[in-house]
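Only one chain comes next, encoded as structure tokens, the form predicted on its own.
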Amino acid sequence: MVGIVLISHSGGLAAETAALARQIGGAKVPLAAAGGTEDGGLGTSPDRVSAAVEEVDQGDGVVLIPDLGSSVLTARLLESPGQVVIADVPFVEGAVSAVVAAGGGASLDGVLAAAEEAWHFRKL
């Protein structure tokens, strides 16, 4: 199954987005939140993100979903074509879409495409 890592400057935002995505998309999807710094502050930690990638990688690839700024730069450090890819998507909507797709057995490309469709979700 494709793994998913949510990368945020805020540990709380990453954890709560992961909880929401799990509740909607299924608890069996390998999903990790990598938010904040080691001391609990705002920021991103390459070590946390790397550990999260290792945690969720089951051999079918990993989708990284960063929130903004340096989280994108951190994600780029771990990008590996065909294995670890970055989804340029709205954070919450993209996370939910990716988890639903992964839970349905989609391939790495399928999970990435599902996350990217979040750009088209309308609220009104």
Second form
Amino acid sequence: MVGIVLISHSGGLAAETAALARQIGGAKVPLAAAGGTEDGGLGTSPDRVSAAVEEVDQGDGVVLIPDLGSSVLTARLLESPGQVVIADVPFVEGAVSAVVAAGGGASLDGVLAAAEEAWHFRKL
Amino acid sequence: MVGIVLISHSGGLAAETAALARQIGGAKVPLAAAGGTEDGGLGTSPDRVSAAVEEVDQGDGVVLIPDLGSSVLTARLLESPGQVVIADVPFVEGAVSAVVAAGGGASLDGVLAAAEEAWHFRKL
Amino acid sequence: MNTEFFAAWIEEITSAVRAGRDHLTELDAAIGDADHGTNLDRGFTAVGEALAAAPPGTPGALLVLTGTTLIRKVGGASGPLYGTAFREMGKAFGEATEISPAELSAGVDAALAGVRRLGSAAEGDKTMVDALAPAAAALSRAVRDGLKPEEALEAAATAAAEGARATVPLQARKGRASYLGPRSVGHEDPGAASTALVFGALRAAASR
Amino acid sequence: MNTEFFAAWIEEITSAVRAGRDHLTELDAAIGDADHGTNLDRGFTAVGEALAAAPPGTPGALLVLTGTTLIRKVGGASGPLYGTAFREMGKAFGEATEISPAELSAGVDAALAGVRRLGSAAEGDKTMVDALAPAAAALSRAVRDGLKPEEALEAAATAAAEGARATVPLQARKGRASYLGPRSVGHEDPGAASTALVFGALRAAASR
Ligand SMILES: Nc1ncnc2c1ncn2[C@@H]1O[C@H](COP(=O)(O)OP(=O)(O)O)[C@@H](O)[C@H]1O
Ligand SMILES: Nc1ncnc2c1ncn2[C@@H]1O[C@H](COP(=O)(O)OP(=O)(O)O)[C@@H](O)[C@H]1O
Ligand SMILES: [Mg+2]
Ligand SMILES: [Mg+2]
Ligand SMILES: [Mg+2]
Ligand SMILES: [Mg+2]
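Form predicted on its own already given; the form predicted together with another copy of the chain follows:
Now the full complex is given, and it begins with the chain already shown.
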């Protein structure tokens, strides 16, 4: 299965978004939340994010979903075409769509495409 | 100032998103997080959301930002044209944009328009 | 049908939801978040308490209080939706103390319209609308054709149950199940299943 | 310029960041999240420890270790950006033990290219690029014109400081400040201000 890493400034935001996505998309998906700095502050820790990537990598590729600012830059440092790719998507909605697609057995490109559909989902 | 209420299934997600938005958009904006059921479970409590609307209403209107599912339906129950309006926007990114706009003194329509711009923000 | 009849209906729904709670929750586990049975059980338990605390004097008041309580207590999407359904039916009944089959049918139509307006779901979107809409249509047809009340309610209950079963092959396009896309196919929609219980309870109240 | 020179540069940056920490954080409070000074102070403190623990033998190795440590320890957007800048400069220096002004200029160009690639910011977007790009250009011009090393570094430092000041009237189009839209106008960009400190430190290292 494709792995997913949620990268946020805020440890709480990454963890809560992961919990919601897991609840909708299924508990089996390899999904990790990498938010906050190593000392628990607001920010991004590349070490945490790399550890999360290793944790969820089952050989089918990993999608990184950053919230904004330094999360995006940290994600870019870890990009590796065809293996570790960034989804430029709305954080919560994209995470839910990506986790659902990964749980359904989609390929790396399929998960990325599903996440990007979140830009076109209307709520009302 | 226009008030903003973040409505989520998850109390944690609403609170963490509010914290991030406040950190970027300024602490003065009347902003409330209404997530989870009254007994702290996953779900939406219309009573909590109405209380949040009252809390942030300074007479300049209130924007409701729901995440998905029951949050959207609860928000619709509280809609009141020209006073309490729903922003159909990406949850985190729309919240940040809305809080920034409200902090800058935008009108209800202005805050709504700023939140909707979050659909067009690219991160990379 | 008087206030007592509608109180009996709510009691029947409450028992059916209690008995079907785990089944509804299992349906929701497949394409949702495994809480629909618990949500409705919590909601109708609260409705029972609210009705006991301040027994309403008309069918309309009873249904409006039922709806308001569901909105406040259910916690899931079905709360605002069923809440709106019962409130709209109650409002359609106005101050009347006795409701004719034709008025009941108009009340169910109002409930359906309210659910549609709130949730923007069309038939085929794999939601409670897929049970509610055929039930409303069957009831209206039965009334127009001059069927006896019990027969009319039987027709509505059957239509709701068939509508619920027909959601199995559909792909969800509304509610949180819609995030599942094609993975939502092959499962009965929990809200449609509970709507079938609601109309089964209506038939049961009539044959009490 | 040898390994000692670059070690002195990092020391000068560390002192300048320590002294300017609160000012940088205040700039970031206006259009960001009030952590830029703390972020860089934490990062360069960690760099000092890393360099002391395993002193690198070449300018290239020293700058790569500096960059890697900044990436790991800064925590904000400036970590990946400055980290990439120092790593790219270090990689451009290769195994050389003595760096000429022309090589230094090429290293700064590589740093700028790395920051641009990572952050996709153009000049005028109100970021550190608005200080780094003019500094790189001034250094390259000075080297081409055959200026003495101290004069060349003076020119780079002046260009960086002017570039930072020129960010005041700009509206941010990259980084978290971009979420502020027009509200970001009227404030100096913190990352551009710290880049001016970095080039001031380079000049200081040369006149030690
Ligand atoms: N927009 C909608 N329109 C109509 N019915 C909906 C809508 N959204 C959800 N539903 C119904 O609500 C049911 C789920 O209710 P429930 O599980 O109690 O809420 P939640 O999805 O918030 O956990 C679905 O099975 C569906 O029938
Ligand atoms: N995409 C980018 N490209 C270039 N520089 C950027 C970019 N994003 C942010 N910056 C720089 O980083 C600075 C902010 O750094 P810092 O406060 O340490 O990080 P954060 O914004 O994550 O808190 C900004 O002032 C800006 O100069
Ligand atoms: Mg549910
Ligand atoms: Mg639920
Ligand atoms: Mg900052
Ligand atoms: Mg920061």
